[in-house]
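Consider the single chain below, provided in structure tokens and representing the form predicted on its own.
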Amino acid sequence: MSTCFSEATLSDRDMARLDALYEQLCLANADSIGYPGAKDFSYVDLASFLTLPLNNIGDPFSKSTYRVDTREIEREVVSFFADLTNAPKGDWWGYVTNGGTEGNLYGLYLARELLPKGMVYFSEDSHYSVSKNLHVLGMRHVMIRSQANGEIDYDDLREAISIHRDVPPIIFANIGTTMTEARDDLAKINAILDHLAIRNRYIHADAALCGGYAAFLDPKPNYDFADGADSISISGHKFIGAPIPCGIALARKAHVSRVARAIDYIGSLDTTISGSRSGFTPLLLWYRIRSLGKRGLRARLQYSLSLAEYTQRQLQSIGIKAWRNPNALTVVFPRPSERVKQRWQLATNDEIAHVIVMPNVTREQIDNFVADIAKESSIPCNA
């Protein structure tokens, strides 16, 4: 027998408002090529799960008295990404987060607990949320210069660490910066620390966008656990694609053990940032990786790399100084007019803008985009 609450419905006016909003969002979605969110997905098979109060409260590897959860699915998701990132067998842990910022917060939190007197080093091209996370955690930090391509300046890093050699370094490495998709090299960073004879160290890798495909690049970037990372953050709604922001936090299990504590109320361990966690987003990621597999992810990457190269060439053909880092999906070019920025929803920073060629972007979209810029510049378009 249903209750009066379950039978409540929206008014015709409210339904009309939702219909109008949906149409508006569909139009906006079609023209967005400036932000890293894959949109070629369909999760209609999971619609029935939206009728359940899914909550993965507590540790995904521990049981809980609350059983309306998807812990088993979540464990499969993090296991998949642990394998992609060469996590040490028997010494890794992870969970599905609300997104890259939470994953970065978690990595820095572990670093603080492991090295409470540590100093955080991050480049000026790091995501804007890094400074916020450091403020929340109250961690000492030094901002390092970036090279012209967005990669961290290793000479400046070496000099800064040398000045504070008595303080354990915590390195926040960018595996794909926000604007130029530059990747900091963990091999070079570890070489600096080895040269300075620094043993106590922690390296967190922010692989928000690139974490979904970095393992398939040739050559593979030096970014994962085999390259010296202690923790890694990956976004699920970017290259993988999801209608809800989500991500994966991975860390060496020994580090996580330092923060774990048993909570009788939930009958589980408290190891994550939030208490209640979505039980639906692990389903999204599981559905995606099970349907695509490594072969499908690799194919998506090759398509995007090819189209990114095409985008760069087409912009250069109309006189636009477009460039990109090696094996990047991000094409960088001078900041366009406000009209073009708003029309294509481009992310800008100072004098540059970018297009991020996600797997859903089509050649037709790129041709239309280039034609739009050519029109504004009064330059014939060769697309």
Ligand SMILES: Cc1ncc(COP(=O)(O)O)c(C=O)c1O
Contents of the next structure:
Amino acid sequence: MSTCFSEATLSDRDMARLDALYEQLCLANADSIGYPGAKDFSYVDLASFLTLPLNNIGDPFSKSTYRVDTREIEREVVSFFADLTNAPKGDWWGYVTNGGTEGNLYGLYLARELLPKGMVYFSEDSHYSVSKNLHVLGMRHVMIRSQANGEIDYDDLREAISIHRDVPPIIFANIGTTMTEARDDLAKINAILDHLAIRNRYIHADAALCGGYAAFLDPKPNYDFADGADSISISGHKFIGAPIPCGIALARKAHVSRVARAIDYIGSLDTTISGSRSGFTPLLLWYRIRSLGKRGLRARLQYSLSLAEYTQRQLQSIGIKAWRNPNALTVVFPRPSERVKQRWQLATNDEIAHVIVMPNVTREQIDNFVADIAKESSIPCNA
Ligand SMILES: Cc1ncc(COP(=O)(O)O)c(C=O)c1O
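Complement to the form predicted on its own: the form predicted in complex with the ligand:
Full assembly next; the chain just shown is listed first.
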């Protein structure tokens, strides 16, 4: 039996407006190569789920009174990423977030509950949301200098921790900085803490972009639970690719037990940041990892790595000082003209810009991009 409201439809005018918006978005989407969102996906098989009021409220690992959920699927998604990040067997927990920022907030929240007097150390190249998260949580923090490639300056980190040796350190490590995809090395960070005989510590890994593929890199960066991370945040809409922002937060289970509270109203545990949570985004991530598998993800990574190398070479061939961190999909170069920035939707920061070679980017797009930049430089394009 349907209600009268279920038959409500849009007017022709509103439909036309949606059509026009869709066209406009497709155009904008076509040549955007400056932000890290993969676009090589289609989730039309999941359309029927849009007719359901899905809600994964509460903890994905505990039952809820509300059963219109995709908790089982969510558990499979987080298990997949727990496996990729070498989470300790039987001692990890995770959930699907609204994106990398929420996963970082979650990691810092756990750190604060474990080490209430802790001091957070993070590099100046960290994502802009980190300062906001620290402000929300009211945590003491010290910003650490970055090296030229965007990686944390380990000497500055050592010195800062030495000064506050009586305060437990909480390290916010970047596993792929926003602008240069630099990866802080947990082995080096742990060596500093060991050298200073600091046992009481917490390390959060912000793997917003790289978390989707770091496990497949050779050599694997030192970023995961086996390397000493206590929590990890990954964006789902970046390398994996999704039409709705989402992410994965993972943490050692013992840490999460400290914050869990049983809530009668939902018949579940309150372990997540949001109360109501999307039941649709876990389906997107599940669909993607089931259809691609580790093999597919690895193949997309190899494709992107070789096209990133090509992009760097082509830019250099027209006299642009382009560079990349080792095994990075991000090609960094001096800030171009405003026209080029707008045309290709390039993210800029002070004097630098970047292209992020996601698996959907084609060689033809790169050639067109390089030719476009060449128009403004004195060296003719030989792309
Ligand atoms: C290093 C880093 N951390 C965190 C974020 C925030 O992730 P999200 O946009 O998924 O919230 C980003 C986004 O670009 C990022 O580059």
